[in-house]
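Okay, so here's just one chain, in structure tokens, the form predicted on its own.
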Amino acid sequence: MTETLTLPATRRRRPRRRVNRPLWIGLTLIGSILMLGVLGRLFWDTGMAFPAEAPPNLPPAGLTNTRGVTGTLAHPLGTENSGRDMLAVLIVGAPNTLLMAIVAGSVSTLIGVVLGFVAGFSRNRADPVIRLVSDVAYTIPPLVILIVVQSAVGEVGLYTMALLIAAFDWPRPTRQIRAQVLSMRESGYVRTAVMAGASPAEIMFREMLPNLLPFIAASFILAVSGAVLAAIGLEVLGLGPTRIPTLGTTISSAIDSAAIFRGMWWWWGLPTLVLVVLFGGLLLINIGLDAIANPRVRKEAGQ
């Protein structure tokens, strides 16, 4: 009698899952910000961020400006013609600026996220109602708009100016969430939901919502970075909290007082550095996001 020799089956090994690092680097852009402000204010005196705090006009440590004066330890990121330290200034005004967008894009992506989601499930009038109002908003250009109502309101805070841009940036998040809405309403899962007599809200908040968290959150983003540029834009122009200190303001002044012809580069370069650091935080976040609400994107990425 033979006997059979069974070789021991080999284990399949599972494919890794690839970390997403767009959106852990891009977290670490933003927390790095966020981190700079909390921390900031623990170890560098912030009050040299307003103006006659420090000597004015000091290049960073170690180089010399065109006067030939060399800069100190003491203001490490050189200071600017109104005696503001550098440091001080991107410690309060870099938070500030991320402060802002946020409460802009919280705002516009709530109204967008509620009128989304009526306009897209519900089959009354309201939908019609929601699609014109958001069409004609979408086609009002916003930053001239806001040119004028801050130059009518005059000073404003950063928590005002948020409200502004937050009112003109609603409809696109929107029409985004009233597309997809309407069509998740239209796929299995929802219509077997409404065979077995859920309510409606049941329907939105059990079997939408979770579905839409990435794509809700990649339209937040969205808002953050559409928020920040309105912000930028404004305050360049010299529309914005001139009282409070920001990136966008740092930047105003520096235009105001040619500091690029003055040589003066640490004025308008390292605001413009962080902003080139939080555009790219929140770009790569976007990506990420993007990964994981897509599908498609998800396959390619071998996520």
The other form holds:
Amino acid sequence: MTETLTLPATRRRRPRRRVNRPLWIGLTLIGSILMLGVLGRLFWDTGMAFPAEAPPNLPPAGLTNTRGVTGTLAHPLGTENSGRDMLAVLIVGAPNTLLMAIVAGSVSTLIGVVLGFVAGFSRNRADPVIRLVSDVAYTIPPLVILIVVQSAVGEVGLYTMALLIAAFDWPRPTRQIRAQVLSMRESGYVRTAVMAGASPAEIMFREMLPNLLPFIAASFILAVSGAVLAAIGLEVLGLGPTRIPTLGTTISSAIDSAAIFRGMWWWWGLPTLVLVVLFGGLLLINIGLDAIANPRVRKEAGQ
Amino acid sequence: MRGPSARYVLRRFVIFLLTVWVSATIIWVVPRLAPGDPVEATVARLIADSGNFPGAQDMIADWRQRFGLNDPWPIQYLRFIKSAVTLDFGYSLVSFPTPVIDIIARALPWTIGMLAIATLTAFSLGTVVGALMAWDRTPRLLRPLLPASMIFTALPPVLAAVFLLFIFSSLLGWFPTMGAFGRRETPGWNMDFILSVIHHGTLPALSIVLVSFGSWALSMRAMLVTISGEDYTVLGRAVGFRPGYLLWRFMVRNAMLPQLTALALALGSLISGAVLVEAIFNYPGMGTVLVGAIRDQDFNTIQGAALILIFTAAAAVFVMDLVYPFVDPRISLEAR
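Starting from the form predicted on its own above, please write out the structure of the form predicted together with the partner chain.
Below: every chain and molecule of the assembly, starting with the one above.
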């Protein structure tokens, strides 16, 4: 941003303090899911997220279900058929899903950054190998492999699932970062640094990495979003962690119990709504980061 | 127009083979690394189901012998590769006398048909919408509609399927809730059957189209923004071509190339999405086969279905790669 300050004043009609609106709305949405998890634990009994802790099949407070039972404030969002309180399920499940996705996203982005840098830097030695491997890995439908792996491994915990998902989601960040490193190598300031005698490590960490940060962040958000997607997929197929409530396992049990046709919309609808907020938030953050990382988009958005 | 160079085709074919081989190997290795013994687990399940179960130890030993689990690993591996190449995945453990390949052969056409129609619809719709979003002459009336249609992009296909099922099947009752055709129809080329298939396939296909056309539109729009500044576009405008001609012939045509690349790359995740949507709608494709096999711990079927899905994805990408040089002749020159 420093170079824009030196522009002549006449070219600047209004002070350039444009807020990156998509980024902030996105962060707020994700933040509100985190707050639900943090504040909810303080004010609500999360023990009710487990079966038989509440009367089953209650509608949300004030509504009456097909059998004429009216929901009460004791379970404001209703309960499902094994007697879990939906509010407690959301308070426990939403952060679980988010946490799992963040772990998976961090691991796959880290692998992507390392491999992408190695491939982009040593064009003649490691690059063809890494490119071939990531081309191959990219073609494999990740969900299909994950299905086999998980059904063999059996019951998994949150972190095992995160690592499994990350193990099949690194090719995308690797390809993206490799492409960026390759184009950055040719840019003026990197060439200048090379001519000034900077060591490869200096070029990587001082020149390139800081400039790539918004890009890596965007890649990370995409990986998180992909991890949620993979997790939901596995959980809907009945392969997720069964003992810990997450958004996906809740939707999965709702579908298995035909909640859609029993009019129990709160059972599948509420976790889906949280997921919509989650995906929407991640998408907005990504659009916002894109505006920072990609000057062309920034210019266009400013028109 | 020259075809792709031999080197290019060879590289693509190697990638295709490697993809299938690597995933087959993962599928073989992982269950062996995983804690627990599938044979013991299955017998334990039988014991749990039937209560008293004499001779369990003999049964375990017998099964190990029959499945060749006592042989050295390299031999087991070679046998697995042979069965994968010959498409002989053994029998389904649950619906016992049926070979796995028969179950797959019945399910795969449904998956491929539905996925192909949904993907082509989403791709063409997204390309047109994206082009209209970037065009400066798009009618005023259409303008707000376009970004509004993007909201579904953030959703995974499964969730869209759940929503559509709730609104159009449960609340409105316009579409059937499960299956691929009505119970009373006899499969074949008669009008009733075809209409029934369309009626049943609409919601599953729609859930894929709804969530995926937005991303095609977004990338198309981004591409057109760049292309509208290119010299040849400026020249075309200066020469005085009609705006519509300029849009479709100059801009969209050039933007199609990266779009096609993206389509090839997206196939893997498209298949994943379709599998899940099928599971929701009980559509008789690979998704439903997988769900059933997972529920029943029918490992032969899971392995076979997974391998065939991976093979399908890799083959589709390979075909796309072969077609691509005809669309963009520069590709085979670059791959020298």
